[in-house]
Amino acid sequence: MQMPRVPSPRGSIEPKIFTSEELEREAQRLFQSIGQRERWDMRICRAISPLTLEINELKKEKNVFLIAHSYQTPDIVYGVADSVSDSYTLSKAARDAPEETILFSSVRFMAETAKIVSPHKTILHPSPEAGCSLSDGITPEDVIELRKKYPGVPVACYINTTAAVKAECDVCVTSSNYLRICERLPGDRLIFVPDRFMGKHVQKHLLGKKEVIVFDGECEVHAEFTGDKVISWRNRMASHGVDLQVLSHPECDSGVLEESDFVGSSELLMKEAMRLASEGKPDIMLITECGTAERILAESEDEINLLGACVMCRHMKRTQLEDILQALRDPSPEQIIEIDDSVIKRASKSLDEMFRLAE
């Protein structure tokens, strides 16, 4: 599986001087960590710990909770990470997290919904330009159109979306419980945004009980994969005698959903992948973003062959350790999130309602 390589240093930023043994006794818990010993050797370790060590050091000092999606790079995912997941877990993270100063290594919809559910908190985001081809697909005035067009017909908003969309929609939702919420919503109609493939798959579970209106977005990443693709991999892996798993992000297509054994939220897909290979399958091919495959690796007591390419997220790998240390040192007005009270209250009204019905 060919995966993204490791990013190069900027070298924007000189990291603090520590001693040749704090440096190497950094570099053996990053190597162990990372767990992929071919890509992630030791010269490279030792290269990135002084940063890591400085990022805990101030994170520390500072009262700071660390927050990274799981598309993040592995440096940062295992090197200075308090907390990684998918969005439905890291929203609730943010929400409980003690700490008063949250940084959110992401993309800007998942800064702007810790500030969401945080409001009297300091929400820190290193890279102001990570932004994402679904949040950038949708404006509060598309949801406003919608609503004349179809006058008390529930909007169920997926997570990749602006605090200033949220705060249009009746209800957010993310990969891990968008199908329970939906049903749920009241009435025989809904509109779901901004997510065109998602809608899609939420018209399929509801047909006959309920009408979705589609918003005409999607996610650059997995519209990549199609479902012709899965079933050329499929064969030709058969012809080989091998049993392919293949598992998808429900950001995909539905034709790749359909040819799909598992679809479940970045979470789920790891779960199952493992799961998987503890039985004795370890033949996967994992339809999602590459962040998903590096924790896998790093993190299965079994070994797992994951076939076919992964996707990489341009926005997701913009945040590079030296972006997240510069925040931490002294953030940019850019880099702190800001969000107006009034779009903060009606914004949260959508999560409060996500929280209370995947529950």
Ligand code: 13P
The other form holds:
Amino acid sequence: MQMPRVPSPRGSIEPKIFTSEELEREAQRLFQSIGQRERWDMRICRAISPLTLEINELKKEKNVFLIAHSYQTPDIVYGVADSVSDSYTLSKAARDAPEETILFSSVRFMAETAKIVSPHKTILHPSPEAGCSLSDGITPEDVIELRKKYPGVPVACYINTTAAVKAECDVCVTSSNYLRICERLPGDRLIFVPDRFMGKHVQKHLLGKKEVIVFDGECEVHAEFTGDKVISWRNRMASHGVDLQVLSHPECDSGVLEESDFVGSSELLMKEAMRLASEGKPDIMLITECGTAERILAESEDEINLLGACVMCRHMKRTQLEDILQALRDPSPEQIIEIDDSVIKRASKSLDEMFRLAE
Ligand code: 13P
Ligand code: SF4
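Can you give me the structure for the form predicted together with ligand 13P, which would complement the form predicted alone we have just seen?
Every component of the complex follows; first up is the chain already shown.
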């Protein structure tokens, strides 16, 4: 699989001075834990070691819990994060962390979610401009309009939405629980926002049981994949006697999902790929953002042959170690998540309902 370029430090921040022994030890630690010896070589590990050392020092000093989404780069995931997973697990991690300050290395809506589930904590978000095509593609007014058009119909919103949109919905869902939660909602109709591909998957799953009204947003990353590409890879590999396992994220279109052997969240895709490899099925086509592939390469104990091409999310990749360090040293007002109390109160009902129905 063709992997993305390794980010080099921008040089936007003056690192603290450490001894050469400290730096070499840290570079070795990074080299081992990132586990991709050619792309993340000792030269790059040495270059980032002053940043990871200072971030880890500041985390301890200021009692900060650092959460990173799976799509963050390996220097963040293996260098400084305390918890790495999919959006569902990370919202629980933010809610349950005993630390009073959480730094969320990810896109804005995830950091906002952390604030909604733990309003008394300080939530730092190093890249305030890191958006998401799904969350940026729907407004609270869009939901209000849908409610007027379909009075009394429950609204399920994907977690990839702003706090203000969550406040207008009845329940949140994530890529690891959307089918289960939508199935459990009362009534025979349901509004699903904002992802049209995931919404279509819900429609198919509930066919004959519920009518599902779907909004028309999409993830710009997962929309790149097509069912035809999957079929051509499968046929090509089959002609070489390879039994290709296709794993995809539910933000992909139905052509891809129909061709997939497994559909799941970033965390579930990683676990499934590692399970298949451990059972002697190492040839895997992974249809999602590149971060999941990076995690599989670092964490699998078995040989895995990842085929096809991943796509990088430009929003997720905005955050670099330097942004994290700067936010820990002296956060700007934009790097501290603030949400109106009344929005938090209403949005937290949607998230509480998700936790209740997902478990
Ligand atoms: P996960 O919950 O699967 O990590 O998905 C979040 C996301 O933004 C995927 O594009
Ligand atoms: Fe949003 Fe897609 Fe990026 Fe996930 S991968 S953050 S859904 S744009």
